Amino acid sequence: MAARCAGRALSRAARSVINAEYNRAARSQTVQRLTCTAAPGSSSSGQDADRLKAVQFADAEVQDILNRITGLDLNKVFQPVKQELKPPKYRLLTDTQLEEAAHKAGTQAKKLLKMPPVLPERKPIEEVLCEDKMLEGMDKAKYVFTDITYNIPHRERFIVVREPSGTLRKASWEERDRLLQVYFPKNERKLTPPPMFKEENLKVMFGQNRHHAVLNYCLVQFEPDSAEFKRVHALTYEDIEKNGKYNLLWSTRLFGGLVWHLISSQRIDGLLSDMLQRDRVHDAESLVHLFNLAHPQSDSALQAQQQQASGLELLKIYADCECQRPGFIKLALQVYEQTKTQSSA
């Protein structure tokens, strides 16, 4: 009975600590937003300040542009996967039924292309609750206490660790992920990360052009704001950028994350060249437009805003102001304009 009462007291204390932390974080975020939007001494209006504010991945305009750039190749979206062989099914359809089936497939493909979130990396948990010297040396093993009450968000679930030294602390993110997988297992997720995610094994996967499989498995194994998730994605994106293998992720739900990674690091020249080589000029225009939105103080964005540029003019301004190899992009644009003129003549 005493243990049960102590457990209830521990749970109540945990929830009060968590609520206090969330309230403090919310107040901090509010202050930061107010500071950013109300910069003193600015000569521009509030609308100009909003316009010059860098966009975020989750913004509706960013998502709309990334969805357009991603493309929609039904053959790639619905490519065969390894599964148990079953006898094929054949159906005879009228033209109307065929159009309905195609429309249904397009709708389903758009759902499959929904991009996973891009989140900032979570901060380490290093909070010590108390230190009890009387318990020091009582055991060589750590004791973990987990609140397994249902209907509690996992991020708010109270998990603490009693060290052999007597220190009672909050569990680290890695410990939390492992314990949550024990009590609330997710399909296909392992208690310990598979060896595939070691850097030497990732190089083998990259050599086989299995970047898509690596990222898909990473989404299953890790939380989207964990350090390992960020590491694996960064290594995969860097290999794609280094070898120009952008088309491996094109028309998949992972292409938007690659584009945002390159835009954030201001390295879109390779992707821009690849789009022009594949005659995806409108995608290239959208890419530069998104670059200007993400970096409103860049020379390209300021020049485009001053000239009210759009379409091919955006590409020309980017080539003059930001591009590390403007010659190729200008030549590709020149060829595109000549081809367009000849075709319209």
Partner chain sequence: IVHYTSLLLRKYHGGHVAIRLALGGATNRPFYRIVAAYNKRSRDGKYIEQLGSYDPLPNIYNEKLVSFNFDRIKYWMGCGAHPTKPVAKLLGECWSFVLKPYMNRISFSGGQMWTQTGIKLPEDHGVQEKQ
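Positions refer to the first chain, counted from 1. Between two forms, the rigid core is the largest collection of C-alphas that superpose within 1.5 Å. These numbers were taken from a predicted model, which means no experiment stands behind them. What changes on going to the form predicted in complex with the partner chain:
Relative to the superposed core, residue 139 undergoes a Cα shift of 2 Å or more between these two forms.
What would the structure be for the form predicted in complex with the partner chain, given that what you showed me was the form predicted alone?
For this one, just the chain is written down, with no partner chains and no other molecules.
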């Protein structure tokens, strides 16, 4: 979504008034990516801050790792969503047809697992177009003018408010969302956010372990860069992290966002220990690799660079340097190595 918006905005240079902030964010992302690839890992001194830019969420490498960690549990992805009851259809298939059907199911699952974007929070719009003193006091209500032309992306539409004091200003983000829902309604999106997104009600949902339902509804209701979206997501991730309920989001498309949030706040210990408990050692390695990519200035990243570590050594370096619960991770690694030697012997 971010790439598509950026492409359209760049081609419509004349209408880029509202899109100025978004343009700047997209362009700065591409600039950072160029600096990442230009200087491959020369990290001898921690002073080269320009070369060691941390990766962003939308980079191909990060997305790759996150997709791998998310896992592909077909039973969970195709979990029955509440729908109308229809009688089941039975089909007679040969072996090859069965394989094809399973392959198709795999690709469909990958589509369903496409991650929602993590964008920086949008800055409020405060542009005043005109102040007409002579229109002051003409009416007690505001006039909100929307452009209904069909072919414009929603981010570039003109939505403009004329206050009773005569000022003509651009509509704020909340007003924009509301009016776009009035004139171009999306399925299942309400004009006022439902009471589920208040703090008390969210806690009830978390108590019932319905985090994925909360996040899916949040995706439908709010724009990805709005403050409300970020707040709900932060609360959900905090609750998961506090209670260690990482498995609720595993193999859903919301897992990548959770991982990214934990990595940005540098608290991946709980998730690591959970992965090691469930014997997902490769996922744990990719997680630590992602952490090193995202925080290239940290101790574990620098040491890993020096020793050119990979696999279990990455985990050991991370456990030594940055971890707050090193004991558990080292123990788990020992157990894993023992089982590996036993099974090979």
